[in-house]
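Encoded as structure tokens, the following chain is the form predicted alone, with no partner shown.
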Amino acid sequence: MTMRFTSEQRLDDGVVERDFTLGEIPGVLWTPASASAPAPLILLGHPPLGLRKMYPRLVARARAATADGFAAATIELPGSGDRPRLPAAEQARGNLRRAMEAGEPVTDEIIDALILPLVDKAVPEWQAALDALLSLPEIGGPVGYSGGVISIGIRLAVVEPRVVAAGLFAGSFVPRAMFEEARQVTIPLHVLLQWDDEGNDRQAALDLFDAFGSEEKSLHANMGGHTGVPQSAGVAAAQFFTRHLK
């Protein structure tokens, strides 16, 4: 897949955004004002609402990890944003919200129809996006995975060997199959986990972490809902990135 720079912004710290197209897939490429070696590289999970609406957030998150000596980018998932749709996660969803709004439980069959195919369509153009950026001059790698839909980053973590360290948001469903491949994770992970999430089973998000194989784990658990992780998990997540990533 060839990697096409569209535009370039150096945003009032001084970081370098840029978008970018991968084939047909948009992105955004952040890099630090001032670096004089190449960056070791975060990629930046979202979860499948569209890098537009997720914008304000993913640019924070990564004037963050510039800020740290980082390079951070991002990609449009598979059905977001201005792609195509994905016809069966479209279903799944309507399926979901259903169950939800009719205080029914979520079953198997509805989460494995709305995580299975977007991890396997995701986790392959992140990949494909790694070999471009890692192809860059001002970026170097070791490389981080961060955020986002945590079953995309079990997969990451468990097939592709640049991705040396991942801070995970246990705040998604997650498929049965997943725990099994959660076993075969062996690298640094950051779990983050917020204890009163109203659309997270916690006693799912406390099984995956038991379930992964990575001799060095640390769960984060902070009181509050989805959207109310406090500043602190930010910096201690940086700390995280630090030290496995320089």
Second form
Protein chains: 2
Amino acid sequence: MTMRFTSEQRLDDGVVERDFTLGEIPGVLWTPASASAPAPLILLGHPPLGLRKMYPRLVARARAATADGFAAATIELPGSGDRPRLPAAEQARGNLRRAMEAGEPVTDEIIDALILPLVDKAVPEWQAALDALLSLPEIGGPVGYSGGVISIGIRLAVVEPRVVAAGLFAGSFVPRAMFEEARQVTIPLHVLLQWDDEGNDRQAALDLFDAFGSEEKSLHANMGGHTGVPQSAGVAAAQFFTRHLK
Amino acid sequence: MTMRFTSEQRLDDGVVERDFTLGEIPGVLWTPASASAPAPLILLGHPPLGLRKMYPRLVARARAATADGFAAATIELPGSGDRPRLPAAEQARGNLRRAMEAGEPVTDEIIDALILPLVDKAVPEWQAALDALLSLPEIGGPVGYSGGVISIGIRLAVVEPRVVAAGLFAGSFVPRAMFEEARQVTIPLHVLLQWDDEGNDRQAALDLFDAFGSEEKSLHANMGGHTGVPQSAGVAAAQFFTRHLK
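Now that the form predicted alone has been shown, please provide the structure of the form predicted together with another copy of the chain.
The complete assembly is shown below, putting the previous chain first.
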């Protein structure tokens, strides 16, 4: 897929923000204000709510990453933003909403239909983005993956050797099949868990952490709900990437 | 109780190490190489194996603390080192060893007999040490408590208002009664858990973390056994104390 830059702006702290398209997929690349050597890259994952809606949180994460000397990039997820909807996922999303509003259990079928097609479609796109991004002179390697839909992070960690470290957020539904994939993950992992996450099963998150095959994995649980990740957790995650990507 | 310094030496990095006695209780105080203002204090907890045996690990933790501008201090636990044995705890220790060697469950009775008398006797001693240490001009406040027998840390956090933050290691047996005390803890907590700790029940450690009443509490789980705490965990704990004691 061809990558085309569509706009460029310099943020107030000097970070260069460039919108791009990768084929039909919109994306954003942030590079540090001053970089003497090619910067290692952190891929910024995000929930399937659309890049535009996620922009404030993404740019905050990108500023933190570039301040540490990393480039940061993200692409729109399949079915989100202006991209064509994924009918199976849309239907699953409706079923999920109805189940949660009715106080009914969220079944494995709903979770599978919601997540698995998204993972299957998204992961090759992130790999294509990596091909394009790593061909830029200002970006070197190695690559880290951070946050977003945890199942996408798991699959990427398994299939993409250029991703050498991952910071994952145990904050979304995980299909049972992904627990098997988790056992195949061997790269260093930094896993965030919000102890009182409304939309998340704490025990499932602990089981998933236990399942990861990585020799180096670390679980950081903090108080509060899904969006209450404390600032100190961001600092610890940044240090994780600095240890493993530099 | 009267505090008397019995020896003083300057370590190679300039840290001043002073042995002292507090009544009959031996202790060690470390102060930073250069301190312009009174230093906040971190109390270094340790397992009941005797200060002499624990010295290499304690001095390493003290060096890290003083490098961050803290004073650090520790005292011998009741029944350890050269102090008179606690008969009930000695008997419980024998029962514990026999149970573990026989592959039998470690009963609540054994754990209670092992830990509760130790906590009851140790905590007032640590408070007396605080009285003496905080009267020194080179030590200010606030005070943090770090590591060692977690039940001592829990009790101190509940009863001692001068302790404003605690870094606890979920790596020792916890009497059921301490879960109730844990609910009364309200100071910020940084809790370490070794995911594969041989001598520790992981689920009990997670339940204990859940029980703490603190609004700000953070669980950091790392791979490996009891003594395998990675260096990065020490860095995160140091940042926790810097956030809360400075």
